[in-house]
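Read the single chain below, which is given as C-alpha cells and is the form predicted on its own.
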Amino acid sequence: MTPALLCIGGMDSSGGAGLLRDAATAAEFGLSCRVAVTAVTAQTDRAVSALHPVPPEVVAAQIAAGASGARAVKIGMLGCGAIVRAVAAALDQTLDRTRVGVPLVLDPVLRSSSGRDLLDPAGLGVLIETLLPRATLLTPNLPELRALGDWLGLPPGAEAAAIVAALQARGAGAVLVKGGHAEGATDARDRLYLPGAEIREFTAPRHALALRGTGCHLACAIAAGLALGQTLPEAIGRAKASVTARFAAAGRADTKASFETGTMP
C-alpha cells in the first residue's frame, strides 16, 4: 500500500500553491495525499480575486476521514482562528500522538505572495497557542518569523534567533527560517534551530525568478520524507533539492519561451 500524507490548507485554483501543489510534492516522493481543505480561493500569480473559508466543523469532519494511517502531517493556509481550533482538536481526536512515525510540518501561512491576508490576527495567536507546541517542525519564511516575533511582543528588528528562541519557550521544537526573502543575499539560505544543538544551515543558489507556492513544496516535501523514515536534516535537504530543481526547471522553461518568442537581448 502506497503510504499516506495528510495535508490541510487551501485550494488555489491555479494550482501554483496549496492543495495542489501539495499532492504534487507528495506524488514526486512516492506517497498518496489525503487533504483537508480550509478555504477555497480563486487566485492567479497576481492576486487572490475571491477566498471562501470552510466551516470548521466541515474542515474537522475532512480530516477525521483522512488522517487515520496517515504518516506524517502537512498545515499550510487555515485562515481563521475557528479553523485553527478545530484542526488542533479534529488531530488530537484522530491521531495518536504517543505513536512514533507521525511527525507535523507546520507552515504558518499569513499571507500570499500578491499580498491578500491568508491568515487573522486572532488566527495566528491560536496557532501560536494549539499548533506550535504539537509541531515537529515550523517553518516560517522571514517575514512570517518577523510577524511571529510581533504577536509575542519582541521589538520590532529582534534577531532571528531570539524570535526562534521565544517560539521555542513557547512549545515549538525544531524551526527552520526560510531565507529566500533575505534582501541582497546571493544564495538562499534556510537555518534550522534544534534546542541545545547548533544552527544548521541548508544553501542553495538563488534563482532569478520567483515561483509560487515553494512554501508549501518545500514544507510538504520535508512532510514527506519525514513520513518515509528520514531523519529531520536528510528530509529537509531533500526537500530544499527538490525545490531547487522545480527552480532549474522553471528557468531553462522561461529561457526556452523567451528565445522562441524573440524577447531574449
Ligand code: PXL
Contents of the next structure:
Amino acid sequence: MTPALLCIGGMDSSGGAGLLRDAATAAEFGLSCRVAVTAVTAQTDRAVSALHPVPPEVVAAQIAAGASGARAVKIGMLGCGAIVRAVAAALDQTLDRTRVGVPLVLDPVLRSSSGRDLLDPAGLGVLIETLLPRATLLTPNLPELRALGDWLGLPPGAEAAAIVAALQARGAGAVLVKGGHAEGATDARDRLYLPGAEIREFTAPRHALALRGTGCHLACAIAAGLALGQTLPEAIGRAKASVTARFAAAGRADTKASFETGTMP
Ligand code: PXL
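Moving on from the form predicted on its own, kindly provide the form predicted together with the named molecule as a structure.
Every component of the complex follows; first up is the chain already shown.
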C-alpha cells in the first residue's frame, strides 16, 4: 500500500499554496495525501478575497478519519484558535491511540504573501501552547519567528537563536528558520536548530521569481522524507532540492511564456 501523509491546512483557490501544493508535493515523493481542510480561501497572487473557516468539529472529524496509519503529519494554515485547539485534540486522540512517534512538521503559517492574516492573534498563542510541544520540526520564516518571539515576550531585536531557545524551552523539537525573507540575501539560507546539537545550514540559490507556496512545498517535502524514514537533515536537504527544481521548471516556463509573447530581449 502507498504510504500516506496527513496534511492539515487551507484550500487556496489559485492552487499556488495550501493543500493543493501539499498534494502535488506528496505525489512527487510517491506518497498518497490525506487532508483535513481548515479553511476555504478565494485568492489570486495579489489578494485574498474570501476566507471561510471550516467548523472545528468538521476539521476534527477529517483528522479522525485520516490520521490512522499516516506515516507523518504536516500542518499549515489553521485560521483561528478554535481550529488549532480542535486539531491538537484530534491528533491526540487519533495518533496516540493508533501509533506513537508519527513525525509532525508544523509550518506556522501566519499570513498570505499578499498580506492577509491566515491565523488570528489568539490562534498563535493556542498554537504555541498545544501544537508546538508535539512538533518534530517547526518551520518559521523570519517574520513568523519574530511573531513567535513577540508572543513569548522576547524583546523586538532578539536574535533568532534566542527565540529558538525560547521555543525549545516551550517544548518545540527541531526548528528550521527559513532565511528567504532576509534583506539583501543572495542565497536562501535556512538554519536547522536541533536541540543539543550544532546549527546546520542549508543553502540554495535565491531566485528572482516569486513563487507562491514555497513554504508549503518545503514543509510538506520534509514531512514526506520523514514519512519515508529519512533523518531530519537528509529530509531537509532533499526538500530544498525539490523546491529548487520547481523554481527551475517555473523559470523555464516563464522564459518560454515571454518568448511566446515576444518580450524576450
Ligand atoms: O503559503 C502560506 C499559505 C498556506 N496555506 C494557504 C494559503 C497560503 C498563502 O497564501 O493560502 C491556504
